[in-house]
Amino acid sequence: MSKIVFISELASNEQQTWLAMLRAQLSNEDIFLPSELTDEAAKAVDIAIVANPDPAVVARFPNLVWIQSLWAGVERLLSADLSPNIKLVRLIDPTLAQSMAESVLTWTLYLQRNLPHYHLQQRQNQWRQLPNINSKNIRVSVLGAGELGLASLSLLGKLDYQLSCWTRTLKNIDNVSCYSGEQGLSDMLADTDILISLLPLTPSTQHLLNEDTLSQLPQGANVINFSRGGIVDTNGLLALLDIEHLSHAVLDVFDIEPLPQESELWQHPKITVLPHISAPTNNDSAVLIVADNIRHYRESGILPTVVDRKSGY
């Protein structure tokens, strides 16, 4: 009988929580941790459910048909030397998209209403009212218009921001100025007050936001990175913050996580550090989606929507 393996680098208690929930929803399936399977038993595993797994552990299972991620991102697996025959499925969860949209709106308002500056003023016992700019006069641009980007643009639209987005292929979104390509990116950046990255990390987006591209933003612009740390070249970002070309950056993702204690980002007055909380996976909704995907596959042999390895998502 086919088996399912659950592979993660989560803490033991969190891993056991996921495992119990998955087993409860998929009571007809045999779901194991890698440590519970011999090399011989591993040959019977055709599905892996993963949470940021070590690719070397995934490679223990030679007959995998597909891998279901509990996260929206799968770049670690895409960069691994796995068989091209193994299909990758990322989590597509409306609950996660709503959570991201809420975070995007929260931190856009944080920047719009000058909260970083008021925080610094409080530390200096300084009482000074700053200009308030109405949302309809603020240009907000989103990099990426997948499920997360579309949900974020929809929620931002309720506050009448001037919205733009940039994507690999040109989109057509109501009440949003859409751009694509290198020139499109430059054109959009020049007309942006708050830039929000929701892009997947691929070879073409690695350090897309470097000193050169970020310098195309107007003086005093702000940056929010809720995608992956590798999208932003940290040195380039710091250089532009230090010369006051950029006003502030809200960073939720980093090249190394947790962010090392010695990182200069912690104490930088123009950076807000968040511990990767912009769109956490919702256990309850994610388990239901994963279970439905697996049940449908068992009944029909049809896989859920798989990742295009060439594009990276």
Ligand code: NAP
Given for the second form:
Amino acid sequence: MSKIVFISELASNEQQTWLAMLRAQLSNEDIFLPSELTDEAAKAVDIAIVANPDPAVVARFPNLVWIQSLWAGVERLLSADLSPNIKLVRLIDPTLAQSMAESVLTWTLYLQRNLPHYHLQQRQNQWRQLPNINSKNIRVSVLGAGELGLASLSLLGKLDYQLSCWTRTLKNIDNVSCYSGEQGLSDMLADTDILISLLPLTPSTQHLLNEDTLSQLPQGANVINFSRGGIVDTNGLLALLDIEHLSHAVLDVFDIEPLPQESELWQHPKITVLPHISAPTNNDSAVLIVADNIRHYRESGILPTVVDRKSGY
Ligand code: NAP
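Alright, leaving the form predicted on its own aside, put up the form predicted in complex with this ligand.
Expanding to the full complex; the earlier chain stays at the top.
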């Protein structure tokens, strides 16, 4: 009988929690940790459920048909040398998208309502009222309008921001100015007060936000990166913050995580550092989605939507 393996680099207690939840939802399945399977037994594994796994461990299973990620981003697996025949399914979860939308709104309001400045002012015993700009006069642009981008645009739309988005294929979204392509990016950046990255990290988006592109934002603009650290070239960002072309950056994701202690980003007055918390996977909803995907596959042989390896997302 086919087996399922659960592969992660999570702490042992977290791993056991996931395993117990998966086993409870998929009681007809045999779900194992890699350490519980001999190389012979590993040949019977056709599905891997993974949470940011070490690709070398994934490669131990020669007959994998597909990999179900418990995370929404799968760039680490895509860059690994896995057989192209193995299909990759990332987590698509409305609960996670809602969580990201809430984070996007939270930190957009944080910037809109000058909280970074008030925080600094308090540290200097300074009582100074800054101008308050209404949301309808703020241009918020979202890079990427997939699962997370669309949910975020929808929530931001409730507060009347002037919304734009930039995607690979041109979209048509009510009350959102849509852009694509290099010129589209330049046009959108020139018209942006708060820029939010919700792009996957792929060869085309690596360091997309660099000194050149970020300098196309108007003076005083702000940047939020909630997708992957590699989208932003940190040196370019720092250069533009230091000359006051950009006002502030909220960063939830970094090239190296946890952000190294010695990083200058920690103490930078114009950077807010978050520990990758904008949209954590919700165990309860994720397990239900993964279990449904697997049950449906067992019954019909049909895989959920798979990642397009060519475009990298
Ligand atoms: P998605 O549904 O695959 O959407 C990706 C969006 O990016 C699509 O709109 C796509 O355009 C656009 N895109 C991709 N490559 C592009 C390019 N080269 N140029 C322009 N647009 C491009 O992904 P998602 O579920 O929204 O997730 C986005 C990313 O968020 C994930 O990959 C992950 O890295 C990150 N994430 C972060 C956290 C966190 O806690 N910080 C949590 C979950 C996910 P098209 O619509 O034209 O295809």
